[in-house]
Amino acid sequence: MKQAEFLKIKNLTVTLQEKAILKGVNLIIRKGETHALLGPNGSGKSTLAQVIMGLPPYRIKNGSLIFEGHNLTKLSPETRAKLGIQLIFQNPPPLNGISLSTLLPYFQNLHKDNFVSFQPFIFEKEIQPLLDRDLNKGFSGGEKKIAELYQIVQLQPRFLIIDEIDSGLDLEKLNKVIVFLKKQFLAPDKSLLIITHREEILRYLQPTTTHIMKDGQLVFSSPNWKKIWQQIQKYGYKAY
């Protein structure tokens, strides 16, 4: 028996300055399921993910986003965020006197019934010096991602979207991410939306559906995703 469907987008038509960015994307993602989303730089699915978690400068020109019953169209972040959605970015931007140390009294707030303070953490050795500087600020690509991992461990999210993960991750660190994930969010109350170039994250989280996306549209989707990978590898993305 399938689960409840956990997202539901129909017909999502996203600009950008009066330019069509999404071209009427469908897609349903239902609890427990993980979500590859595959692609050509440019295609929209930075855009998607953003859309989703309802960050500017975008504008929804027609179409649904529909989280439990939730119409998320005119929702602001924050309130996805207490919903469950988190999106962890592919490049987070710095911001200037607020550190995660400080965050910490927002991360409580979005669950104060159930906040367990300092969540168990994969970069525990290395998130420690970066708790008191200001967020993104200098940080290397390795230290933006165990940075935005050690929100998304406080903020304990149901849905996640993950924007290229192993950007500035060596083998090691993005082997102890990939293990994290897996433990953390394949379960059956959770769901995963991840965009990816690697064929390390499909093999190891082994996605529900993978999903093509070119020219702001879903082209092709398929629970295969060795076959799809095999595809891309042997015509790039012309072979959708």
Contents of the next structure:
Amino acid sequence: MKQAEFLKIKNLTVTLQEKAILKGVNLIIRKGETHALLGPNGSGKSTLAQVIMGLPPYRIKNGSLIFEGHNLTKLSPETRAKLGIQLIFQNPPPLNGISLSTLLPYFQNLHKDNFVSFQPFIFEKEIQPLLDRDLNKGFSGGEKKIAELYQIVQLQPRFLIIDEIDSGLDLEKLNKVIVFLKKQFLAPDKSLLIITHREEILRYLQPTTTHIMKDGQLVFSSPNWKKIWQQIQKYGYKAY
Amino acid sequence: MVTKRIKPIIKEAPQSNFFYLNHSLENLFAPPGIEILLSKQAYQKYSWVRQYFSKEPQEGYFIWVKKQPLLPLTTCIGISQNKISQHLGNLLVVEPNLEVYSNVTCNAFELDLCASHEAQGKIILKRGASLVYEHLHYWGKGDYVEPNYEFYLAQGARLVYKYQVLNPPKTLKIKTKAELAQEAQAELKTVVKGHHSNINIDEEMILKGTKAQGSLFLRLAAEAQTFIEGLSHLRAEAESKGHLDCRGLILDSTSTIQLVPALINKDKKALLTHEASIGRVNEEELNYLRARGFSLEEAVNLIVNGFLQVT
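Right, the form predicted alone is done, so what does the form predicted together with its partner chain look like?
Expanding to the full complex; the earlier chain stays at the top.
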């Protein structure tokens, strides 16, 4: 029996300065599922992630986003975060005078219901020297990703969107991240939407469904990620 | 809540080395090797003190550090009555090669006293002396405040001066001047957030001796019909290095920040640099924090507090 719908995106059209970036996207993600989103650069993958999170400057022109019965289009990013949605940013911005040490006590207060005071973290050694520095300021690509993961571990989202976690991480760290994500977020009451260009991620996470996005549309979806990957390897995204 | 932040200052005030309330001395504790007096007593007791005052002071402190202190020196000047008008003349003298940490708090104990606090301060750091001076102000919405501090650094002296206004008065006129002799080093950091305030800042650093090094940092945030005018002068009169860093953050369209950084170089071997900017809250930072669950107001507060951090 199929799980209940967690996120339902229906005919979503999004514009930026009157130009359509997403053109009628339909997507259903159920609890316990992992969805992978592949596609060429500029196809709209990151836009979809940001629109689910409620981030400007995009404007929803048509369609709906429903998360556990809540119409997300009316909700602020912070309300969406409190519902349990989180995004691991591809390029998180540098914050002046704000460190992880500043943010963590706030997380505890903000997310009273699902905050767990101590969460084991795989990059404990790497995170220590970053805790008191201005967040993301002068961080390497890998350090930014580790800082993103650290926050997510504290926030314990139920619906996690990951936008290219692979960029900036070496293979060894990437493998650790994948194992960690699998342990933390592959659960019957959680879901993952992962934007990636890496086979390793697909192989380890074994997505329930893999989608191809091109020119703002989901042009192909299949439970067989291997076949999709083979086609991309062989023909590129022209195959779709 | 504003009152929650005032109370701890009041609680700690009686234990200060020098606690002066309205027009009277409430507590004075001088550790061994440190002389602490009312400045008018020092003016009468020591003839050398008189050169630092334009006229005999009626209020204020005199602190003379003659031996290495073991603990930070704490000074608290408070106002608790309506329409009090303080005119303080303060003098701090640190003898050669001593290291001092000074914590100075000036505040109104209530937010609606419409009081006035004017302070003329001189800080003398003798050869090789070192001072970290944390100066905190906390005022009510109708107060008039005018701190005027001058720092004189002898050869090889070191100074870190951080002036921060935790709650702004209605009118604030800050005047700060530092003169650095040979190989002296100083950082002057001024952090102010205005709210229904008229703020004027006039600061000057003069690099007088060779190999002197100095920095001026200004962090200003303005909201709710605040006008801030900042003039920062960095002057090199010898082979030296100086840097000026002025930044303003405008939090609404009813406020204005006007910054004028000035570099004056009179020595071809001196190097003076500056950075200056006035902007608004960065949208990308704001959205990032909101995506982490912070409300718009919480995210703005975090960003403003972060901006006002000068370490």
